[in-house]
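In the form predicted alone, a lone chain appears below as structure tokens.
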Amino acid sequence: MDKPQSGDIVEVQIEDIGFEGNGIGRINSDFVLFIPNTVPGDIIKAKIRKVKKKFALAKTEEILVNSPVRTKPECSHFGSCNGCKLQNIDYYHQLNIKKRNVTSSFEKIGVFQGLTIPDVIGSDNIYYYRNKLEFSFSNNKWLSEEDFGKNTGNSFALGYHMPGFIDKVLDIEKCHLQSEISNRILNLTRDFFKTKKESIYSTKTSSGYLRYVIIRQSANINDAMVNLITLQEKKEIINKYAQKIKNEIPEITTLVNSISTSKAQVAKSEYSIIIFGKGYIEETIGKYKFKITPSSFFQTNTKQCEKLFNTVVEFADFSKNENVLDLYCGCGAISLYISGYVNKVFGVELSEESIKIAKENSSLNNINNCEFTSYDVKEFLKNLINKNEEKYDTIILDPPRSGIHPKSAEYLLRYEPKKIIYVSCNPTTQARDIKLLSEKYEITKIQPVDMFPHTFHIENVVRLDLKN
């Protein structure tokens, strides 16, 4: 056959890892197969589940020999969870894996050869390494494959949604990715709630009051908080719930009581309440203090942020007569690390509830060569070009996974700082953006940190030079 039917059973030898963490193979010479939760070296049996023009989506039946590489996964959920895709690989294998999509989105987005790629900084801590976890509220819990579309009714599920389903949750009683006490915490808010038959939102009605509960720890510091989203205030069952993990988990230092109307499945809210404690936990990377409130972005592996940030004051090497431009700086957290390395920062974020974290960090830490506005990266820059300020040396670029908007490079090549630095959490957009900016720089320096073990998500820091 050429093409295989959906329900075949074929026989596959898996040969890499795509980006979304699933194994590739390949059947009657060219046909590719993707195939979740396999590891580069496996032969498998497969069935075929979804064909599509060049290339199908199947699943495992049977494991006929094992890649040398397979690990035992430490998760009962590895499988089902869409989290950890790669946590039944050996560990250097991951960062081997993360290096290759780097050169893999480097050469063929961005078109660059000859790139010598160093290997990928890996996290001393592989598990428990995050300071910040999301869990949805759910009563169409996720029961297993076989119940893949059914609405399973009112039960009960706190956990991670499952892919595709607007309202299906996969019920986490122990996830390796944070603490001890996140379990803790994500237990008792399901046993107690549960037990008080409160009721979840739903997207279908608009209604039910539980929607999501975030848990935000500091790494360096004993300060945990609770953010539970709700869509209304109910104050009686808050203090109850207060009471309850105030008495069984003491290390909680802050609760917060969000408030979302949104019909958006996203956990944003309108507004919060502290319950008890600060409303925000803190945090120390390096020698600098960080306010976290329940909403700002902060780098999620906080000991590994830090061999982040000393990577990009490596790749800088700033002086001390340096003026350094931080676009999408979140709430400062680069901005002041390289603060005492240079003349002055100046950090630009669109979000307004980042720039007034980022002031008040700069105040915490008493640094006064930083400044912060709340603008638009592009019309920032655009309106750069057209000033005859002062000029800054260094531009440090961190975006979201979108990467940078293509006016935002244009800008750039007309403004022509003398040097980029561009951290990335997606190689393949950054790729796609220094492409651009390739007109008039130079990749000089390249790095790869992993902050996610277990994941396929990478961050990459480069380098970019002013031709001359």
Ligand SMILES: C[S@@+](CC[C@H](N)C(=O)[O-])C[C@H]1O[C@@H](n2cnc3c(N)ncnc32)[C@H](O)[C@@H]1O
Given for the second form:
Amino acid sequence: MDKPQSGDIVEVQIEDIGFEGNGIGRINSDFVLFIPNTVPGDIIKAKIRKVKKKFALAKTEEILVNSPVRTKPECSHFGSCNGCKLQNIDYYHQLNIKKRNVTSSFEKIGVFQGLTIPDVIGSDNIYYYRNKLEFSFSNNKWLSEEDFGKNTGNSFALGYHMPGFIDKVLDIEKCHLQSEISNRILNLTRDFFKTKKESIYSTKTSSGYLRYVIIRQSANINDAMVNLITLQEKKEIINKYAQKIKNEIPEITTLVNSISTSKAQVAKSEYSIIIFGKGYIEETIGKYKFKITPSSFFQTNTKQCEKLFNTVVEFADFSKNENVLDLYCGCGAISLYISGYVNKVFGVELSEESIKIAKENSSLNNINNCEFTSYDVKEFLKNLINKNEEKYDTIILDPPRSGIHPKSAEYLLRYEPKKIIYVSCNPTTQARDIKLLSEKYEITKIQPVDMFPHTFHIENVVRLDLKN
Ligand SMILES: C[S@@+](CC[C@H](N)C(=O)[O-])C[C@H]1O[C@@H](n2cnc3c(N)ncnc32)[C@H](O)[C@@H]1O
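Switch from the form predicted alone to the form predicted together with this ligand and give that structure.
Below is the whole assembly, all chains and molecules, this chain first.
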């Protein structure tokens, strides 16, 4: 297997798409190339950019043969933006790629051979499906690939971070993931603060006012929230901004100003001030209503979320006398959704704010068989085994992308619930965790659900049953 050199031009056929959404091709008897924005079936001329030990990164110089599954991306930012990397692939084929990725995770990482993975449940809306988008301010605007690592000077940008370049932001005019209202908010916000020559936060100096804008918009209720995250409070400018957005975008029902002094480049804040409106939005999933506050977790594709939760209900096949533990419960969305099918649900979640909202959501829906506690899942499971008071028949797991702690898997194996429903947004960590659980559990049902069209992300639901 000969390694190519940086700068070489090679001809390659794209065979597949990897987890990061890059096309995969092979040259020189099996040397792997990763090439962004390519489609399985394309034959291209590629220029080698970076050569690593076992693979190289390349870019397309020319498409020689277009894949039959290639389609025209809707978004003018496609190719620069890192968000919707699969937008040039027909949606049906995107689902096939995601199904292959789930299969490959379970075969290679979980070492589960011969599993039959059903077709992915697709999303009815493939554009404008998100209820939340997060944009960053930067005075270091991304211009083109050629300005990798260069400082482009004092330019004002509001959009998405370029991966690997902490300060660089691609200025977004129209994102196809959220509604037209969201795009109007984005552009008005940029124009307003640019005209006022307001300062932007810099990671180098830890100073500057503007940090992020988070837009949350309900899919089923006419609620829209703008959350402007800034380094400090500035009453005069925020009131002027409030007046402007109220006048020009009456669909905005609430404006919140969150303050973040953290040096970390994450849109989290220490506290929030309500500038107008109720300070949160409401949303429905099925017959349930949910309150969503500026920093609480909520599934981002509302419409598809109902299909996801229905899969959980169908897989669990609950009975009315069943007690269920909902681990990593966020604001209690799954707990409340399943409450009518079971005797009792107990939700566990690290975030105190989410637990507070989960309790409020429970009251909002007049539900009285759900309880919640703010606890680390690993510690909660450890205590549960030691106390051995309450027996839960079913445990639902819906951890973040990193999956569950190996100790949590160990405690689950000792606790031995009859069934586990594992919902995951990362099949690689899910397969790894299920491999640990397979000491006592077998996979009896599996179903991928596409919550994020055009991205390489996929949600996957697995039912595990205790072996006899
Ligand atoms: C994918 S979300 C689950 C959301 C929820 N099931 C829903 O559908 O809305 C994962 C949640 O796990 C929580 N979390 C992360 N680490 C945790 C831990 N060690 N213990 C408990 N909860 C944790 C996060 O705060 C987040 O709310």
